[in-house]
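The chain below stands alone and is given as structure tokens, in the form predicted on its own.
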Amino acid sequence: MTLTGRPVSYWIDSTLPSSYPALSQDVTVDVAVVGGGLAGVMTAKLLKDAGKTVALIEADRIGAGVSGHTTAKIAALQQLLYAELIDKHGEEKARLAGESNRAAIARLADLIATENIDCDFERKANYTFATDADGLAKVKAEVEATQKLGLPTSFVESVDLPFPVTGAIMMADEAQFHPRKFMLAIAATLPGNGSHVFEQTRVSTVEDETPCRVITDNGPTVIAQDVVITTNLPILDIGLYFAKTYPQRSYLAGGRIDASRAPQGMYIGVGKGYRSIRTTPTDDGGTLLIVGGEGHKVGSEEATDERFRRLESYLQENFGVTAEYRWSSQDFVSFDKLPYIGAITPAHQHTYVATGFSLWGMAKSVISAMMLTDRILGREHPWADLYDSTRATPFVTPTSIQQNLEVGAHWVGDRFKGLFDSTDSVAPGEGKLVTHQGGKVAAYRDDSGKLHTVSAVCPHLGCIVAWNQAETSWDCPCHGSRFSCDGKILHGPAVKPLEQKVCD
């Protein structure tokens, strides 16, 4: 089968690129903001609409990252999450856990309204649901957790889908957007009286001080107050949050389906090949399905067009429907459930941080947002101890375990890869590891037959990245890093490219 979508996200394809200025000279403000997604963009608006004067500063263009390529539902029903919550904090903290996110859903409905943003936001009904026994248990155990916590869920016995299931748990009033419209029009606001919006600046670094420095590749520096940083994962080591996540990349195919025949609500299946299926309004009056799902962790896994064509031929097969778009997605998933949200670090009071969104970072970016500005103006938040970013992390669960275990079977065992293969060996079309006078060498050999060649060693913390058929990339499998075959940063943590390398 050969893959029909175009390789883009379909947020990204239906705006209008944005143009705001690099960072070419130095700049004083009270709080820079590094990071253009949806956390990013709303942490500068609301620290602006409260007095504060902002720089938000992206490496590449507003949106154009994470949050440009999620499936954009704005959810508290996140599939199958309260009962683990009650499990590992108690009901207390997973009440907490409800109550923010439906606080988030609602602050974002209010931003939207107040604003007058035209980006498709739509209230919808959103469903977790089972196709077999053992998911209709989850989905049983989930109805009572999430209803002990006062959350206002239902079970249901069918869903508007063209499949049967076994059950489902429901979640009325819950919400999907067009981020990418929302984030453009967010930004276009920030602009002016002392504030800043920044594009094409990759920041290095941050010094902690009194002012803050924000470091660019540009050259020039911005000095705040405080600094936010919203890049996913942290660009900054300090605090460990590569050990305190795990980097999982999602794919996602869309076509065209007559409205008449397409679902209604927001869903997601459990259990292992779920999927996670939502609509959205075209400009041209029409209907786009989104399906989701195939996920797995990043540089883990070498066919990642076979992936791709699961889900083209999903959407086939289901609801007739011919892909029309293709693209992936990435995201950390804390190993709690919790994200991190707060000072970077118990020593730095001025650096804060966002991250650990574990795939629903529509909710979790406006939970951020409110918490952070509340901290940078002094105000008490109720949230605060719930997504502590310092506490105590925990290192000692399986999933901890397993994988901070694969990462140090990562970097000793990749090493070996390539060991007796020269770039001689690189099919046109093949991406390879190789080596060269001794060194590991990332080699892709496109088309024309034209040679590319970097260094197989990602700069982050030293680990050999793998190849991405189905994107052409080198994807770092130790803490999600990505790179263009050429060597350019797609993906942090690491805020340096791959290193060319000449092969004769």
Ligand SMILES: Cc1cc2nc3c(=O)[nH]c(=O)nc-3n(C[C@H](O)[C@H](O)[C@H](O)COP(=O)(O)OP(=O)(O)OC[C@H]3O[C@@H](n4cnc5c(N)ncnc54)[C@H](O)[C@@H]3O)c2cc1C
The other form holds:
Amino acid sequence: MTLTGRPVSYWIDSTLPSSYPALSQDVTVDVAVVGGGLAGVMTAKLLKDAGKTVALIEADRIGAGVSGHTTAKIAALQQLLYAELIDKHGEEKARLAGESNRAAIARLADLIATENIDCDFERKANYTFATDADGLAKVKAEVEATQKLGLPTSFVESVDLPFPVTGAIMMADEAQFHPRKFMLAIAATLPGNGSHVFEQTRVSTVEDETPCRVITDNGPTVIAQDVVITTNLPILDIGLYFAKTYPQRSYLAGGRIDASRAPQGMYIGVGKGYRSIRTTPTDDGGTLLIVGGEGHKVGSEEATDERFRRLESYLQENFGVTAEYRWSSQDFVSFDKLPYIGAITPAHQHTYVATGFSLWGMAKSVISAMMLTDRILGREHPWADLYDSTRATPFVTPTSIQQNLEVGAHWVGDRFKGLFDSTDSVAPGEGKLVTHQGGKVAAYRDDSGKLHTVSAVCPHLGCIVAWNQAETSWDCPCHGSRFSCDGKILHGPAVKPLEQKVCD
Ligand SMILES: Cc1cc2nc3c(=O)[nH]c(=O)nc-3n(C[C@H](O)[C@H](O)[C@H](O)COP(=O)(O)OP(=O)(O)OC[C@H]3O[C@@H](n4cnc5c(N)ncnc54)[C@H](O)[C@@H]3O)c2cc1C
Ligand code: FES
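Beyond the form predicted on its own, can we have the form predicted in complex with the ligand?
In what comes next, the whole complex appears, and the chain from above leads the way.
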């Protein structure tokens, strides 16, 4: 089956490109926010509304990262979460997590209403459904856990999906929106009165001094009292966030559905091969059905086109929908299921991070913005301990030990990959690791026969990148950096491109 979806996110395709200037001279503000995704845009917005001058600095374009490639369900019910939180952290912390997600959704809804933002925001019922007995047991445990925490959930025996389910947990009054319409509208409110938005400005490092200095590839510097790093995974290695999370890639496909046949809520399955499902209104009055799933660790799969194929078949077989869009992205999963929000380390009191959203970052981006704004304003926050970025738990969980062992195995073992010593073996459309003059080279031959060769050594911490066929990219299996076939950075934490290599 050939893929029918165009390889572009619907959210990006249905919004105009933004065109904020690049940083061209030194600028001084109260707070620099690095990374213009949902977490960065919201943090800059709340800080500016609180009277701070801000500079939002984005390497690419506003909302072009994960937040422009998400499913954008704004949800407190996050598949299965609260039974595990009670188990790992106790009832009190789990209750606070539920309350914070609900409060963040309310804060977002309020902002959208007061600023009259046109972003297809809709209140929706949110379901986690099971299709077998094992899934049903998990769903029932989640119903019990959420109800114990006072969250407004109920168990339902059926949902309006065109296949049988064994049961589902439902939370009413959750929400969804068009994330890029929202981010662009908020970004537009930032410039002026000493505040700025800069695009095409990659930050290479931050010096936490008094004041802080944000160093960019462009040359000029942003000088600020405080710096918030919202680059999905922090670009700075201090604080070891790359070792406290793992990068998970996930896929989406969308196509038009007749509104009369479209499911009314937001849905996610449980167990292996689960699917995430929602609809969105299109600007011409139609309805797009979006289906997601097929997740895996970044850099662990070469035949990624198979993932899209399975999603497109799912759309067709279950809903009679032909895919028009397909896209994918990744997020960083925290080992203890809670995000890291706060100072980057206890010793750095003016550099903050927000990361580890675990593929549920819409509400958590707002939580981050609320908490970091209070922190910078010197106000105490009731969620500060729960999400403390410097908490010392995750290195001892079985998942974190396994993940960090896998990173070590990649670091050593992947050096033995790519034993081909000539790029002649790279066929058109193929990406392969080759050995050239003793070094590992990542070689891709495009359909016209042109060879693109770059170093296979990830500039972050030196792992060997792996080929991603559907997206013609080189992906690092260690901490999720991704690069185009010409070595350009597609996703951090790397702040340098793959080195160019000439193989003759
Ligand atoms: C497929 C998929 C589906 C998802 N579905 C949902 C969902 O339904 N509901 C939900 O709640 N969550 C969902 N998530 C998770 C959610 O989308 C993310 O948690 C959230 O978008 C992350 O936002 P962010 O601001 O941290 O990252 P981003 O949106 O990636 O923003 C980070 C920005 O930093 C910029 N940047 C990086 N490096 C630099 C640098 N050196 N200098 C300057 N800028 C830099 C990037 O270009 C980027 O724009 C999903 C995630 C995926 C992958
Ligand atoms: S992302 Fe860390 S080594 Fe590549």
